[in-house]
Structure formats: structure tokens, C-alpha cells
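So this first bit is one chain, no partners, the form predicted alone, shown in C-alpha cells.
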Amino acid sequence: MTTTSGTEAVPSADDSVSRPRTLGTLLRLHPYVKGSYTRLTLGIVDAIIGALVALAIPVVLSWIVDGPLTTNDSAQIFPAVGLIAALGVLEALLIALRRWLVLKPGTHVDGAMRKAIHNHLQQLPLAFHDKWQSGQLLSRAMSDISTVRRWISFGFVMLTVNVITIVAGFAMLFFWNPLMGAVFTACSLPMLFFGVRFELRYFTLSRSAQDQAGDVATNVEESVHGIRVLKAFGRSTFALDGFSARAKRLRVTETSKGVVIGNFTLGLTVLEALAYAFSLIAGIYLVSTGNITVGVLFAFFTTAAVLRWPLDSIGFLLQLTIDARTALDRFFEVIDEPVGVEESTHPIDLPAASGSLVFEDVSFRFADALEGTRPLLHNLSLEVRPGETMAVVGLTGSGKTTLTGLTTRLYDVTAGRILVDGVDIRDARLADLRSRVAMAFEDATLFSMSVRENVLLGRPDLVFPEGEAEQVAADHLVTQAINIAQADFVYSLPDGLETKIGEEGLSLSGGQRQRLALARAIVTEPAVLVLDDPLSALDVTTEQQVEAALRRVLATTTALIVAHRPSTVMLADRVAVLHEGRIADVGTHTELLARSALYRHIISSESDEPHVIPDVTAENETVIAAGTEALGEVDGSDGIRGVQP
């Protein structure tokens, strides 16, 4: 099963899981681990020395049992006991040193991976974010990276050390007595079979659990984000049922993981017990026949006791390693996504801003569009002259929002080109382009920071001004932008401009969010201003005030405005009619009313409430009256009323 958004499948917990090579996946950690190899190596060396110290204790015990203890001479016994104590203290110090050495590399890798995935998410095209669940991305950026950090700091080091300890320990068992060593080894060999079977079973469960945890995170995020809708429709129980179903699936998977781990641990424990039992029988027989001394028997089982932790930890360390591998698989699924919108290898500096915006034979289709379908935009050509305001109108689904997104390379054209001040935007630096062209979206998104920081989002140089002059300039720009956007309500907030806005600005009304988003675009002082129906949530009176203020800004700024209301259209010098992915006509509002039935239909179909159209002169009243059959009647206040599709 896959969850979809649009036409392309989104990775979810039910997708089939491939099994890439563990070594190859882990080797991809190199870019994030480099710089930490020294501490990791020292940590491993330290741990190996600690293991050897632990294995040296049985040697000393053998000598004590067969030597000083047989003499009952305290002068020999107490120094031997002191030597054992010293070895124990040394082992403890080495363990503490190991933990200190490997702690920093884990946090370094954690930070490097989080930074990498965050930066990559910022660079990925909108098409990627349209199809991926936010909870899946969040789980990859948080819990999966934490799993890798635990493996780096503990799992990798201890797995390496324990393998070396087991090899050295088994060699010592054969050193003490080949027969008992062979018995112990023969009983332990089935552990390899259990280990392989465990890896085969646990990998799929581990991946499923991590994907299902992402689904649960997505469900929680959607429920919190849509809490108003759920409450308004009385669907809290529906949301709870959905969460419970996903949580139950995750619980079942985690339980299955526990069963697999438990069975593996049970098998290891039984095999260890059998190894100890048969080795003890062989040892007692050898002591009774005089083939070995009691000291050798004691040392053999002390060595076996030292091996108990490395053998017992195999299950846990394999579990952690597999979890880390699946976490890395999920991490690299995101990292391996192509950026799509990339910087030019030989970027061109944009010339002095004139504000020209030209679309030349632009075509665009989404990467996941079905084969053979018509492009959303097809051979579209449009020129917005410097200082001109161009409105774009069209029926729903005609590609208006996509057209605006192409101007700042939120998407890249699939054919043709877009020129800003004569330069193909694909040849310009993204930072230069996006400082030259500013956007305000219909769906205004704000961030969990102060009003001032939200407004100055596009001017990071003014967020924390260095001097008094910069502070004055920043305050002036913010005040001017707020006044133009008619966002004076911010001054009545508890802390004014310093008021912290809640997540996504949901503590504000839709109209308030739109006005702040408009102020955010204006404050950048762009050469080209792109507005995607930024006034849709405003009442008629506020809209008129914003439009009146916008006229002053648009008098010197090139603007491309997606318009749905006639009053917004009247802001424009010219209007472009977008139909079936192409520009059907371009002209002034009055010209299009007179000659374009399509334009009259679009305007009438999107006008369902009274709108005041300013500057209706005697010259154009005749033209407007000619369109009353489609538009309705012109009343005495120059407003269009009774609009019918």
C-alpha cells in the first residue's frame, strides 16, 4: 500500500523493502564521520586494551590458584589480590575513557546529518514536498538520525571490540585446553546460524517499524495542523480512530520485533548454557585424570565468563546495527532525491535592475505527470515591461499559480526560458534571482517567530542591524511595508512587532496572515513583485485600502499578479488571459471586456460579490456597459453588481 498525493506514490510503511548491502550503506557515512576518525579509532583501541585487560585477569587467577593459594602464604596472596584489583580498576578507567572518546564523534555525526538533510530539503523542488508526507520527513530527520548516532557512539565501537574479544577469548580457551575449547566452540557455532536468521527476519520488521512510526508522526502532525477543521466538523473521534489504527499497526510490528529479539536471545542463552555445561563436564574429567590443574579449570571458566557479555550482546548489537542500517536507508532516500533546480555551473551576474520579465515559449509539466498528457503550460509567451503591472486571469486549473512559481525557480521550465532583466533565470544565482524577484502567496505561511522577523524574512541583513543607521532603515522599511499592506493590527498585539506568532501564524486570521505575507514581499524592495492572489482573504473595504496603497508601490515596480477579483484586475496596466496553458489574449481591462468573450466569462465566473472598480471614466463606461450581458449591471456607485456566470 502507498499513500499518494497527486499522481505519484509516497513512500509509506507498506511499501516493499529492498535489502541493500549493509557495508555499502554504512560506508556512505564517510562524509559525515570525517574529522571524527581519530577519536573513534582511539576509542576502539582503548576498548580493545580494556578487553585484553579483562582477559588478563583469568591468567592471574590461574597463577594465584595454582601458586599462592596452595602455599597459604599471605605474603604471596595479598599482592596477587592487589594485582587483580589493579587490573579491575584499570579496566574501569579504560571503559570511562572509551565513553569519553566516542561521545563527541556521535554528536558530530548527528549534527552533520541533521544539517545535511535540512539543507537538502530546502533545495529540493516543490514537486518533492508535494508528494512526501511531512511526518515521514520528520521521522527521518529526527529519530532515524538519533539511531545512527547511538550506533556510532556505542554499537559500532562495541561490535568491533566484541568481535575482537570473542576471537581472542576463544583462542585463549584453546590455549587453556584444546579439548574444552573445542567443546565450548562446537556448542557456540550454532550462534552463527541464529545470527543470520535473526538478520533476515529483523531487517524487514525494523524497516516497517520505522516507516510506520513516520506514518504515526504524519497522523499527529495532520491532526494538530487541522485541529480547527476536526473540531468544527466534530471529527475528533475520526482522527483518534485513524491514529489508533496506525499506532496499533506500529505496536504489532514492534511486538513482532520483540518476539524475534527474544527468540534470538533465548537461543543464545541456551547455547551458552550448553557450552558451559559440556565444558564443565569435560573439565571435571580432565582434572580428575590429572590432565589439567584446578587453576587451569578456574582460568578457563573465568575466560568464558569474560566472553559472556560479548556473546550476550551480539543480539542487541546486531539489532542496533540493523536499525542503523535501515535508518540510513531512509535518510539516503531523501538525500538521493535529485535537487532538480540547481545552481548554474557558470552563473551570470544579473545586470542593474530594470524589472523586465519575459516568458519565451515556456512549457511546463510535472515530472510525475502521466505519459502523453498535455503540458500544464505550453509554448507560453508573455512580456511584462519594466514598471508595468500585469494581471493574469484564468479558469481554475489553467496554471496561474504554476506560472508564478516558475519566476523564482520554485519549479524549472521543461522548455523555453524565462528572462529577468535579459538574463535566463537558470543562468543566474538563485540568491540573486530571489532577491530580485519577491513573491506573496495566496496561502500565507508565517513562522514561529516575531512579527518583525516574519516581515524581514527576505531581508536577513536587517533582522539584527549592526548600527543605529541600519536600525532606523529597518524600522522604516517595516513600518512602510506594514502600512502598505494595511497590517496596522500588529501594533495592537501584546508586544507589538516583537509579538511571537504561533506555529504557521494560525493564531491570526486568514486576512491578517495575508497582509503580513504581503508586507514580507514588499519590504524586500524587489525589482519584480509576483503576487499569487494575495488579497483573497480580505474583506472588500480592507482590499480597497490595500489596493490603494499598492498602487504607489506598483507605480515603480514590475508586478505579475494572479487575479480573481475584478478589483484586483484593476490594479494592472494590462491583463493576460491564460487558457489551457497558453496566453489567449493580452490587453487592458476595458479592451478585453470589449473583444474577449473568454475574458468576460472568466471575470464573471469568479465574481460572486460586489466589487468597486475605481477610475471608471466616461470613455470606458461604454465599453463596460457593453459587457453587462456577461457581467451584470453597473450601478450608480460604479460598482459591478448582480454578476452572473
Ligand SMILES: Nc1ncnc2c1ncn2[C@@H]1O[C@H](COP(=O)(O)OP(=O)(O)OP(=O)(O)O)[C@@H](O)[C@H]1O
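Let's see the other form, the form predicted together with the named molecule, since the form predicted alone is already up.
Chain only, nothing else included.
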């Protein structure tokens, strides 16, 4: 997760000129809000009643001023004051009720969106994850969704209510006196212009700030994740500098946001003050000429005072709305990413497991591979027979890991097909395929949960078995897998199998993690076991012990094992040599040693032990030539492990 910077997705200033379609984006929230419409509507109705109650207070006040106050009728003053107090209490109760009503929809939408993005991230192809920074995904799944939640439970409701209050309030101002109403409205109209200008400017900044927050998250994630390397190389200041630079960029953008909001609020406040001032001049004139009563003047300004918060808050609510819109854009950018590896629309049931694995004319190229280069794998054919253990060897970077990933559809082939038990894996259900084929990777990732849960990752049904018999069976499976993987060290951990492993298993050694990952693959009792150099971090003795135990499992299980060491190759019935995107040769270790200079070269270059440089005989000179040519190419780019001159 390194290459794509979130800022690349930031719309440029030019983009912002094309008016953002905020409504269209917000409407896309429908699937997540649909269970909450009733409460949201009730919340809005409640808030509107509250606003009307607030607007009723000036009516009562005007009646008091023009009636009992003028006539000094104390018998009527007290009930009228009581009525105003009752209206105030009612308004407060309605506000409390609104908060209660809209709290649930906000959290509900929040939960639904988080679930959706998490599910989608799980389904997105590895190619997507290769390209996207983790911090960008983290900020989209966390802070952006929180922004949307705040908007649903506050911004959206208050914006709707305030717009209705403003329309009703302005109508009342005209009702009290058309001239004063017109003056007030004329002074307020430029607010619309300010509003549009604000939206255009704020939109770009809001999006940039969210993207930059994602970059900061990526930076934190990388420096925490890579803390050992950074410390070891004394590059903590380098990490800090990177963080400071990104944080500074975010601060500058946030400051610009603040300036834009400040200017907008200033404009609104000045216009509002002007509206009050000019309508007061008009009002005093009208009272002095006897056109209106003092009570009406009083009521006019009390109504205008009720409008003050809705007018003042428009800027803030618009800001929340735009923040929610840009947050939603970022959310949907992930949700709209097509699921590369799709479930077949007409899935075929896999037949009873025999454990055959066949690559037929398979080609594969990474989506972001350089144009004009040949596919990483091309027209590759290989048959692993049921129960057979096939080792795959090849120079570093030849595509062995990629080849193993194709078997469980971490990536899909670009041409040709892969058959498991005779079925094209794209026609099988993903869940079926992945329970039939289990993988262990060289860099064994563990999760921050117990050893037992980590081992049972592929068998969640066994984590909390229902009956006692199931419990015994589950325990037996786990113990057996741990035994085969020589992972007995888990029993000496503080809580044995129940010990919680630290994040990504970093509290364990590389070899310990690899053995747990191997146990995880074995425990699923797959028909096909695919192991990508799973023993690379083990010492020779432990490796031999694992191999001896593994041999018993491999006697009945079909296996494809990427091997670097001759000792791992020895486990295999046959060995396939991957070279320049194809299988250059297949045979037993002894056959290949005898006939393939390329094989001898690969095996010797991968071996940790001293070795003899291949004896170039007339018939394998060409293979050697091809091999060394390739070595030159690879060596130039990323080097070859232990290659001898």
C-alpha cells in the first residue's frame, strides 16, 4: 500500500469551477439511511414544531404590548407571561425530543457505512490494495464516516428546519409590515451570493483537507509499523520530518478553510446587522407616522431575533454539508471500485475433492505493469496430480508468489485457466475454493487475537464449538496442526493457546510466525495446500522436523510448494522450474539435477551451502545461456539471492 497518494485524487482548483453536485451525492446515502427515514422525519417535524413555537412567542408579545401593557390590565398580563413561559418550556422539550429522535439514525448510518466499506475492502482485489495507501483507507472508514454521521443527525436536520424557519419567519416579517419585511429581505439577499461563493471555495479545501488527513494517517501508520527499521537506521527524525511536512500541509489547508469560513461568517453578520439597522429605521419612521403600533415593531424585531440563529447557522450548516459531501465522495470512491475477483453468477459445485490442480495456458500481468513488457506469466501450463507434492523453484522475482496467489484467486489470470478438481476456479464459489485450497505465505501475518483464533482463522466454526464432542475434535485438530508445524513453543507462552498475540504477531519471532501460519493452513485440512516458501525463516534442524511431520500430511494432500532451499525441494515428488514466465522443465529433483543446468543454477544460487558451479555440457549450454541472460536482467534490477559469479 504505497504508491497512490490520496492527494492525487484531490480535485484541482479548476475542478471546483464545475459546480459540485452536492444533492446528487447526498442522495446516494439512501441505501444506508433507508431504515431511519421515520425517525428522521419525526425529528424534522419535531424541530419544525419547535421553530413554530419559537415564532409564536413574538405574536404573544405583540399582543401583550399592544393590549394589557397599554391598558395596564394586570389581570391579563400574568396569564400572558405564563403562556410565554409555557411556550419556552415546550420549545426546550421539543429540542430534547429531536435530539433523542435523530441520535439513532446517525449511529445507524454510521454502522451501515462502516460495515459496507469493510465488506467491500475485503472483496476488492489485491491489485487495489497494492495501489491504495492504508492511511487513506483508514481515514475514509473512520473520520469521513463520522463526518457523515454528524451531518445526518445534526447538519441535515437543522439545515432543513432552518430553511423552513427562515421561509416562515420572512413570511411573518412581511405579515407584520410589508415595507419593513421588504427592507429586511433586500438586505439579506446578498447572503445567497455569499453562500454560493462560499460553497465553491470551501468545496476544494474541504476535499484537500480530508485527503491530507489520510496522508497524515498513512505516515503515522508507516512510521509505527516500521518503527524497528527507523530506529535501527537512526531515521526517526526522517520519519518525524515526513510527518511534520504532511501535518503542516494539513494545517495550512485547515487554516485556509478557517479563513474562508471566517470571511463568509463576517459577510453574513454584516448583512444581518445592516438588515436590522435599515428595518429599524423604517420601523421608527412607520411608528412615528402612526402606520404601525409599537407592539408590531416589537413583534417584528422579536421575529427577526428568532431568525437570528437560523441565519447565523446557515454558514456552519453549509460547511457541515460540504464536509459530508466531500467525505461521501471519498467513501464512494472506494465503494465504487469494481470488485476485480467476482463471484460467478452461476457457480458450479466443486466435485468431491480429489485434489487435482491444473494450470492451463495461464498468462498473468499486473494491471500496473509497464506497457510493452511481456506478461509476468505467459502460456504457463502445469499439472499437479492428486496427492502429489510439486515444488516450484525459480529465480527471485520470477513470479512464484504471484503464481501461488492465482490458485485462490487473490488475482485472476489474464488468460488461460486454472482448474481445481476439474472446475475452472472462476466458476466455483469463492468460499468453496478457499476452503479447498489453503495457503501459507512467506511473510506470515498474524492478527491481534489469541494463538488459537489465529490458527483457526480458516475454520471460524471451530473457534467456539457448540458441543463437547466438537470441542474435543477442534482441540485435536489444533494440537495436530501445531504439532506438524513444530509450533509447540505456543504451549510455553504465558496463557498457552489462549495467549493474545500482539499486533501482526510482532511479539513473536519470524520463524514462530511462519510456523503458526503453516499450522493455520494445515488446520483447514485442505485438498490442496499452497505454501509460498513457508519455512524460509527456520533453522535447519527445525526445518527438518517440520518437513518430517509435513511429509505425513503431504502423503495425502496435493501441494504446491515454493522452495528456495534444496531441503524443501526434497519434500516434493516433482519439481517445476519457473523461468521467464513459463514452466521451463518439470521432473524429479534427481532428473532435473542431471538434465537441467538452469535448475542446478537456481538450486545452487538459492542454497545456503557451498556449491559447485554447474558443469556446462554441450547439450545444456543453451539453457545456461538463457539462464545467465535472465540473471543479467534480474541482477540489474533487484539482484539475485546468493548468485555466484
